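Presented as structure tokens, the chain that follows is alone, the form predicted on its own.
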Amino acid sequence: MLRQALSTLVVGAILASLGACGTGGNTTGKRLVGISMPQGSSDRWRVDGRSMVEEFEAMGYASDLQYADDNIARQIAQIDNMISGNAEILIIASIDGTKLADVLAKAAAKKIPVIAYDRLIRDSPDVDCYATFDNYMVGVLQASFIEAGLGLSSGQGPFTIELFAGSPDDNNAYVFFDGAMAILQPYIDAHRLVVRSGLTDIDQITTMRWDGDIAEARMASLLATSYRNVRLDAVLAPYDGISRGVISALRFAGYGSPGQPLPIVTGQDAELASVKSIIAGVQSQTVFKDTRLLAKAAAQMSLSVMRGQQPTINDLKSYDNGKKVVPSYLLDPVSVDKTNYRSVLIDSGYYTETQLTT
């Protein structure tokens, strides 16, 4: 729903900057939506496209669903012939939110309305809404997590942690990270978490697409330098991927027996590997994000800015884009563990007794 505090005057300005489109012809005859999805190798985000597109079939629209393979120069492409091909509305969840502005300004000479999709699009005055979760949120869930895991906040310590964040050129990175920080720095400060490598300033940490190759190999080299004689306890991990890399680092360095136990590791997005490792004891946590809820929300958001109505908003501060504030719609994450996986995960549908135990 939109807050009570949202102004007659911005919500004027914001339904001024999304305007209503024309009617684009398409194969279908139906009025096309065009759907750009940075890859589909991850769970993740094939879910988010075909939930999306069972959202406007649902609606009676067609949708031009898309995946980059993490490939800049092709999503930029793809977004181009979307543009071409007369998609009266596009979703985007960018690869690399900097590198959009040229291609966007091509859809507002069209006058086509562009909503990101869970990832910020940076750098550009042309982007209408921005359809999320609360990112800020999901870190300060991890790093819950591993407070409570570790008895900080009854007073146990010190402890040992590794830190390791997302992807630079995905804003969502640092919002994570600020989250988790939130939680975790007043530890460090007070010398009851650890992090022996020194590497604590995000830039020394991300992770480049989110890869779990590269953090299996970085916690490998932290193991070989700053934890030879010293046991890790915690990782703050912020999605599946890099967990599994991670996890895979550690079991190489003799973690995960029953005299040297895995050490705390989050992660996000419920992958299924991630959601099975954590029922048998290995990946700590995951934070859920229910992308078929996600999905819903921008669907409906995209119904409403193509009909020229007012989209329902959460949140008018959080999201300065460099040229705008972006107005968003904010989603609640949920942490996952293995108390609580069954009512969350099971029980809501997202996965099966049987994807889970097989």
Given for the second form:
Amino acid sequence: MLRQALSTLVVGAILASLGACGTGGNTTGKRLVGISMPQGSSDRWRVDGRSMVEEFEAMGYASDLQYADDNIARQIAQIDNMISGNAEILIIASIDGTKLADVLAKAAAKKIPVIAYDRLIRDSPDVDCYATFDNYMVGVLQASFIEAGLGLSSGQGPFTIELFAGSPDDNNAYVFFDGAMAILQPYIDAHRLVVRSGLTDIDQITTMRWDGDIAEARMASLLATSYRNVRLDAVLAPYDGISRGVISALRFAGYGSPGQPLPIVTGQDAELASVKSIIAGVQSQTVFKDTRLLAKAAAQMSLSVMRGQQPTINDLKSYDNGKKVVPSYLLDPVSVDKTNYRSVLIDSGYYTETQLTT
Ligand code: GAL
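Follow the form predicted on its own with the form predicted in complex with ligand GAL, if you could.
Starting with the chain above, the whole complex follows.
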């Protein structure tokens, strides 16, 4: 928080010298915002979309909110329609962050600014700003939970662990993994953590489209090949949908009884099913990213850009998209487990007690 507040304070001066975030301005006269979300079948993107529409409504803007069902061609077509429908600004959470350069060039030709939402849009110069969470910290929080849970820093072990990463076409997958490995790698090097499959390279452990079924199949195969007679102690899982897939394979293989407790399994997004699982003592942890705050930040960012003002930015170095370093605003993620879910998720109004207990 402090880091964020301080860097926000100094950013005005830095921006003045760098001329960092683009200001496309409102050239159409229509008060329409285009919001393109990757899919609407997981909790988080539904909440993101809903929160943004509410934010823009409160500011007097209409929104064109589209979900692309994880279909890249559909997302491109939806963005194209927003451009021809005279959206004043585009807010995009990409499916494949590398596939939007052509459609964004069309937006640039019409001077429609683009905000990358949660996921970095890569290989395009036509991205004005990026609103997201501190994605590196997400990985640090997941790995630190494993470190504490196993007692690694107090010399316990060795323990076994398997690593899962997110979708290879989502920049976030790499950032989460880098953050996690900053904590885990020294223990792996010191043989306090043993990855019996030997799969420690991100290219070997990604999960296309963050799909829980793919993760379940991979976990089942790892258990069958590397853990026939050896206990698995921890799984680095980067997203709740993946965590639930992993847990399902673990249960099928006999984990989850008093004689064979489940390993530590991390997660992300505080999805309802996973928070319930944490309360029930099944999934161990998740990382809460308050998407209401992200939606608010993206809406404020949009408003500033549309007014030709400099939006609030607190990171000018972390997100190089291959064409430019995209000026970013990073929010703080919070680790959630059974000891703090009440204060973090219920007291903040993100979930009601009833939602979590029924
Ligand atoms: C990432 C996002 C995560 C999670 C994942 C799967 O890009 O940052 O919070 O939602 O996608 O949807």
